[in-house]
Amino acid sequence: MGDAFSRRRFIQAASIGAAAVALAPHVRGEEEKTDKKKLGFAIVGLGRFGAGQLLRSLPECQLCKPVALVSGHPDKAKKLAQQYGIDEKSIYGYENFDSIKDNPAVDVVYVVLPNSMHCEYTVRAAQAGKHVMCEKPMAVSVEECQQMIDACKKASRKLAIGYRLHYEPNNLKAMEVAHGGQYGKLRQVVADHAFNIGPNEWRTDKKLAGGGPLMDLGIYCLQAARYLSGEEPTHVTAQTWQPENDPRFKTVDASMAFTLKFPGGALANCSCSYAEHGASGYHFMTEQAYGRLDQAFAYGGISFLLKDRGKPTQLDLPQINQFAAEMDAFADCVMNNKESRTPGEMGMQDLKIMTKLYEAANSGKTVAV
């Protein structure tokens, strides 16, 4: 990766300044008037994610406001329309996405479609003169990732990816508890991450999400233990599960274990699925600490259980809207010229790292990172 993530700058990505953002105005039931002009967003995917979360979410935003819709269901976009505020006449389609740029009103495109679909419309986002969020996994390939990076870099816009739980204040406790040195050097992680998916799911379709539950659910994983190590993993392994009688399950894999070692000793040992009730989140080990975040990778409803060497402490944090808390961050580094802690950069380290473990799983064999 060179010195774009080095550790320094990796942890610093993760953890200054991170609790005043997360922490300020977007606690659940409190809200906060401002008189700071608010950038306006367009929603480029209006599915569960997109209108239930995100839409939903910008009301509460201090610094951004939805004012325009791309969708392929002109009757859904214009009843959000109605419901939100947003001027009819800025109501796309993917057929004309690219007027987008006449339209002074949208500052920021926020792209929630399915994976194999973020590079195109990050590019042509980034042509059109917006600012860029992109919703996890950054693409489906590093080559991807790296087209989406040059193309805002060329047109002098900014790229961050949807990474919300760097903005959520259990999980940037945790940051500090694992890597601040009050508790020594990081030991172990182990995360897990699983559901049990409906039938029809673009999410098992190969071509539009570009594998398997790795790529929706294994990212938190693989996310929590580089921001807990401050590290890169060296080496990978990785094994996959496919069912051969489950027709969810044609074209990717139900379920991969992984492990991940870290330059400073750490091992992280993951799971995701696709096809089992399982957890969501993690334990990790210090020298001289074990913390325990329950519903980690949860819109709300973390708990983080501490033990400093031995006496437990059940933290209490602040439940936030981390939808809310990313967008304003974003729009805060897009108003201050200021570089976002989850960059376009940081996506494709994950893509280079999954492509890894992928290519551990089909091998057998640990793979170098």
Ligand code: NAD
Contents of the next structure:
Amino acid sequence: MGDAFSRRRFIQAASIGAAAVALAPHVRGEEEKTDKKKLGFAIVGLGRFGAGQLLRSLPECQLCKPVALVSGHPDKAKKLAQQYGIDEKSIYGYENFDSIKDNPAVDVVYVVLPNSMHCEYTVRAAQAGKHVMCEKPMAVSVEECQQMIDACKKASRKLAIGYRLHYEPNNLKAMEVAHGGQYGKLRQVVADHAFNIGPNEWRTDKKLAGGGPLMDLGIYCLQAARYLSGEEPTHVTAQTWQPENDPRFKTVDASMAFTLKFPGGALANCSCSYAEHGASGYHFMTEQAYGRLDQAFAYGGISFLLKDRGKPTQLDLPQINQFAAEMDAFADCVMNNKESRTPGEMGMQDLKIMTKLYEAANSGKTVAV
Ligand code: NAD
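Form predicted in complex with ligand NAD structure, per the form predicted alone context:
Following is the full complex, with the preceding chain placed first.
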């Protein structure tokens, strides 16, 4: 893991306990303060996630509000602007995006485009003087991630990656159980994430996606192994499957299985796929406990079974609006000059490990990270 996101910070985060409660200002009773000042967010890319989840969640935020839209489809943007009370003058296309620098209502630009466009729009947003949130995967190469970090540093703007599960109570509790020390050392993580993808998706076009299901789904398993262990893998192995007769998988693989080895002794066994009706979750074993999070990576409906030395308890933690929580947490960082718990360095580390995973898959060898 990069220096900026150390094991110490993982532990700090986990020690918050049901930490989304501590992190999400809407649960913290700050309505009075936040009603007076909210940061203006511009959503770049009005697709399923940008419009369907983030824009829809902004009205639920305590510290943020929607103030601008960036889209290649003016009609769609106009309709959404009306729906969310956004000034039509604050609708931008990709070609005039840089003029957002002259819009003082915009504090934060949230990049929700296909993966290969994340770097360009993050750099342009920073150059326009805006703080940036960017969706996962941060970019399609380590070099691009470094460019994004450098651009934000140069402009003295903050950068965070949309790792929403770092603001979600069940996953935060799992971090505490897995490496908090109360249940002994973490030994194994088993994580899977998959769905059956439709035809003609940018996600299966290597130029836009940067890779196959690892970039989109396996990254959740990789993240889980990192945040449950609170460590960085030292060695990885991987295998991919790319069917010859399926037109969806001309440029990317359909499935990947991979393992990660951590210095404290934990092993992670992960799978991701675009070719199966799959799982979204993980289980893990420490010396004393077993934890199972069904739907761990989903937007809601996450369940947490904890067996403490064999004795089972179904934990009943809050299901929150993860998107509102992550955007409010970033706004809190901007307003109070704090570092995000999901900074660019965390995104770059994922790219570094994913690059090694592809190297392992191509060579058939165990690769050191
Ligand atoms: P989508 O296909 O639904 O939307 C993509 C948007 O980008 C569309 O508005 C499209 O018009 C625009 N676009 C601009 N140039 C494009 C091009 N050349 N090709 C295709 N689209 C183009 O995708 P999505 O599911 O909203 O994903 C967008 C980003 O959000 C991805 O990086 C994805 O990994 C991320 N995402 C994150 C989560 C999460 O839970 N954090 C969930 C879904 C998606």
